[in-house]
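First, one chain by itself: the form predicted alone, in structure tokens.
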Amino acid sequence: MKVDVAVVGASFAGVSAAIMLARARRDVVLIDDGRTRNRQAHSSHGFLGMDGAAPAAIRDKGLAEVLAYPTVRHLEGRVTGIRGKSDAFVLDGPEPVEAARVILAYGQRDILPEIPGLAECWGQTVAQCPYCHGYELADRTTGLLAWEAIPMHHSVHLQDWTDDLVLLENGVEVTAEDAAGLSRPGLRRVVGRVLRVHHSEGAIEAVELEGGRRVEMRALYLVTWQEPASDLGEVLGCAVVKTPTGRHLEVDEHQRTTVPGVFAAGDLARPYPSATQAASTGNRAGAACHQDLLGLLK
């Protein structure tokens, strides 16, 4: 298959990029395996016109819209390799694809602490972003899990969603400077490592600490470590930005990576996850990619 642009990833960012190219009447193929970052979440919030809809429903609606354009195709499966250069990329996957440009939109993956029961609650009553999930989890006894470091930002950030916040120090050292920032109403500190999360079908009930102590709660926040969901960009030679919470691909204001002809969008190209920002950067990448094909992007 020969196309103008191959988009790797068909969630909010990838579909948004493809629709811009489709409206420019370019041949586009979307390739993905359906394993989106937000697949555990029941609903997505803050997305204009779609507040409360399931992420999969938003993605499926967008995919159906873009596939209504005659120049767009969708291949289900995983891209296992990309080689070549601008105007002559070759993608290995469900079927071989030749593309003049590539947009990487395969997203990030969240690395969770290896605590039994935690993953089963992820995206339901264990969350990272209060803007995404805080309204539904508000006014509950809420845990905040330290992991690698004390999440100082969240300790203040969560005060508009709960006045009963339990900082689970989880063996992380609290400095004198941290301690000063943690002395606020409604926050209590609990020492000891977290050994297990007790839940009922994803609804958290308590955490178990070393020594057998249980701390009751009905919501839990943590900051995950975030990694690209594939190494395709790095194998191509795209530069990577390292942050205190993970790694993402470096892009400029047009969503161009450091490799000519390769663009990146969505969480893959940002330090913080956001459905609306993923769609926005996908939109920008699609338009910029089209201008690049025309030789207009300098």
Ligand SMILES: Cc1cc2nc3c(=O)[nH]c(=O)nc-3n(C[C@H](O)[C@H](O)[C@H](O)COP(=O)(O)OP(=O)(O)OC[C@H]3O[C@@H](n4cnc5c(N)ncnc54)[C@H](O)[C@@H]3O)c2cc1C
Contents of the next structure:
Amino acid sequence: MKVDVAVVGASFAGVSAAIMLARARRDVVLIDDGRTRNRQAHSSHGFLGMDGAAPAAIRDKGLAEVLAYPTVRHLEGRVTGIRGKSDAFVLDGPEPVEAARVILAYGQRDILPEIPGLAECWGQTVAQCPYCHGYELADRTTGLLAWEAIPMHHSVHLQDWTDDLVLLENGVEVTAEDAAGLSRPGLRRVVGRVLRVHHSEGAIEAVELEGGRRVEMRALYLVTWQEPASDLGEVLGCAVVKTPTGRHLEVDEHQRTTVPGVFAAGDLARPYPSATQAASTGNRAGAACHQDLLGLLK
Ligand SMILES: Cc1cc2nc3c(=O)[nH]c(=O)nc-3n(C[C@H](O)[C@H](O)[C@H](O)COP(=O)(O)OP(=O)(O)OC[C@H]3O[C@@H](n4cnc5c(N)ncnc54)[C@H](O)[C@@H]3O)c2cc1C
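Target state, the form predicted in complex with the ligand; input state, the form predicted alone:
So here's everything in the complex, that chain up top.
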């Protein structure tokens, strides 16, 4: 298959990019293996016109809209390799694709601490983003799990959702500066490593600490380690940005990576995850990629 643009990842960012190129009547292929970052959540919040809809329903609606354009195709499956340069990229996957430009929109993956029971609650009663989950999980006894560091930002941030916050220090050292920031009403500090999460079908009930102590709670937040869901950008030589909580691809104001002809959008290209932000940067990447094909982007 030969196309103007291959888009890897057909979720919020990839579909938004493809629709701009479709409207410019360019040949586009979207290649995707259907593992969006929020797939464990029952509903997605804050997306204009679709607040509370299931993540898959939003994505399917967007995909159906873009596939109504005659120059857009969709391949189900994983891109396993990528090589070449601007005007001559080759992608290996469900079928070989030759493309003049590439938009990487394959998202980030969240790495959770290895605590039995935690992953089963992820996206339901264990979460990272209070804007995504906080309204539904409000006014509960809520845990905040320290992992690599004490999540100082969340300890303040969560006060508009709960006044009963349990900081699980989990063996992480609390500095004197941290301790000053943690002395606020409604926050309890609990020392000891967390060994297990007890839950009923994803609804958290308690955490178990070393020594057997149980701490009851009905919601839990943590900051995940976040890294690209695929290594294709790094294989192509795109520069990455390292942050205290992971890494993502470096892009400029046009969503260009450091490799000519390769654009990146969505969570993959920024540290703050949100479906709306992903769609916004996808929209920008699609338009910029089209202008690059015309030689307009300097
Ligand atoms: C539990 C949870 C709940 C969330 N809830 C909300 C919410 O309520 N509201 C909100 O705004 N945001 C929410 N988010 C954030 C939101 O999920 C992301 O910001 C959004 O999904 C990013 O969109 P994206 O298009 O960049 O990537 P994704 O949605 O992650 O999509 C990437 C796509 O690329 C595909 N892919 C990856 N590698 C390859 C490959 N090699 N070949 C082919 N395809 C590939 C994947 O299968 C996937 O379909 C939540 C996140 C999590 C973890």
